[in-house]
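Presented below, as structure tokens, is a lone chain in the form predicted alone.
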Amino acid sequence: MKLLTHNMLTSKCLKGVNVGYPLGIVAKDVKVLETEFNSEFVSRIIPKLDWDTLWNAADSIGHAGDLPRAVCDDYENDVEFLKKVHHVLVEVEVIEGELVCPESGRKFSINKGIPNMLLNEDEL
């Protein structure tokens, strides 16, 4: 699971959960897979991200590195900043682990990089 995906997942569909965001990450296996840098994609996705959630997720799995705590001004023209964001968003991947609902503690498994967010009938 890429951190881009994590940034957009919630467990608010669980019975009794109001927000369900951000999900905690318990990573058992994390890999870094180099991908082609696309500055246009990264600069367009940044406004859609919850930056604090992204930074905290990267930090929780040991990959915040030199990613700034806040989005820099004029980030669209800062290639070094965009490369750091690209790395965290699409190159760092949780292969095995769990996502944890912050309200209920419900755990969702991550297997082979795919988070299983399916609910049981009694959880709806």
The other form holds:
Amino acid sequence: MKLLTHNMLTSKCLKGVNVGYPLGIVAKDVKVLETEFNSEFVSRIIPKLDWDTLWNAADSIGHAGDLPRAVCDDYENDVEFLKKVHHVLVEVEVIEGELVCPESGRKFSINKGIPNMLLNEDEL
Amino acid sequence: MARPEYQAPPEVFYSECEARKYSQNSRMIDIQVQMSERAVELLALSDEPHFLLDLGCGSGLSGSVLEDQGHTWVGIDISSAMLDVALERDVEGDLLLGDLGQGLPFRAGAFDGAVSISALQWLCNADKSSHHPAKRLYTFFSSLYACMNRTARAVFQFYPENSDQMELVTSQAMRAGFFGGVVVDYPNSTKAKKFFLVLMSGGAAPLPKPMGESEEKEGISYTSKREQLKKMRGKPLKKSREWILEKKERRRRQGKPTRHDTKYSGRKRSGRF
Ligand SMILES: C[S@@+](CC[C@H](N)C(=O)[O-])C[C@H]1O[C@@H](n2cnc3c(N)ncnc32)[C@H](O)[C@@H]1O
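Next, give the form predicted together with its partner chain, keeping in mind that what was shown is the form predicted alone.
Every component of the complex follows; first up is the chain already shown.
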């Protein structure tokens, strides 16, 4: 699971959960995989991100590095900044671990990098 | 062959063995890729790189098509065997194990579009006593509507079993807030015919044009009108070889003197006569 995906994930499908965001991360195995940097994609996705969630998620698994606490102005033209975002968004991956619903405490396991979001019938 | 949806629930049908085919059977791969390319075309995206969903992403063949076009994607599927093949294929997209019928677990407005290849018909089935297809479809479509931005499209290639099923799927999508409908490619060919449900989140817009609609016209051979009319009545053309042979046969049955049939019967004279 990349932090980009984590930034969009919620547990609101659970019965009784309203927002279900952000999900907590318990990481047992984290990998960093270099991928091609696409500045256009990163600039376009930034307005859609919840920045605090991204920063806290990265920090909680020890990969915030020198990611700024806030989006800088004129980020479209700041290649250094965009590269840092790219790294945290799509290069850092949680391979084994858990996601935790902030409202109910329900855990979703992550195996081989794939979060298991399947719900039991009585959770719907 | 029975429809796979009737054989077992998807997480059982798409076992390791079935999933293997998606990495080894080249005909199956070609078809998946072709349909995915058409689905992306129907998304009508602008030139920039987009953030897309692949619903029932399976082995990630459809996702690879998204990658090849420069997009970033997240895939969701109910079969872990299929997702394992996607991992083996080393797709770039991020993968989730999940059931579309339970709703999509995403924040509002996250995605610029969605594709789905050969998965939607599975939602029309009740695999457990607690499953109500209409309800699951509605839960799915309304969560999809919520997680897409307001100019996005979702394109589903699917195999509706009959018109009732097509109506069920479309009506639940409209109820969830979408506009759109079904585009049928190659409607006159039993083999190439393909159904694409094209959903738009941003208001009503004309549906894209299907491919291969004029197939039938191309099939007409240009025989003369006279020949066509004769054929319709089931009688051979006057003075043709068939006509002569038929007439001779009649004369023989009537006991009249008749020449033998030879290879010359009914042949054009060379003009030297
Ligand atoms: C014909 S396969 C298509 C696979 C995919 N397009 C690919 O490139 O490999 C259909 C997929 O839909 C998935 N599917 C069926 N019902 C589903 C559901 N309720 N939720 C999520 N995925 C489902 C199956 O597990 C299967 O992987």
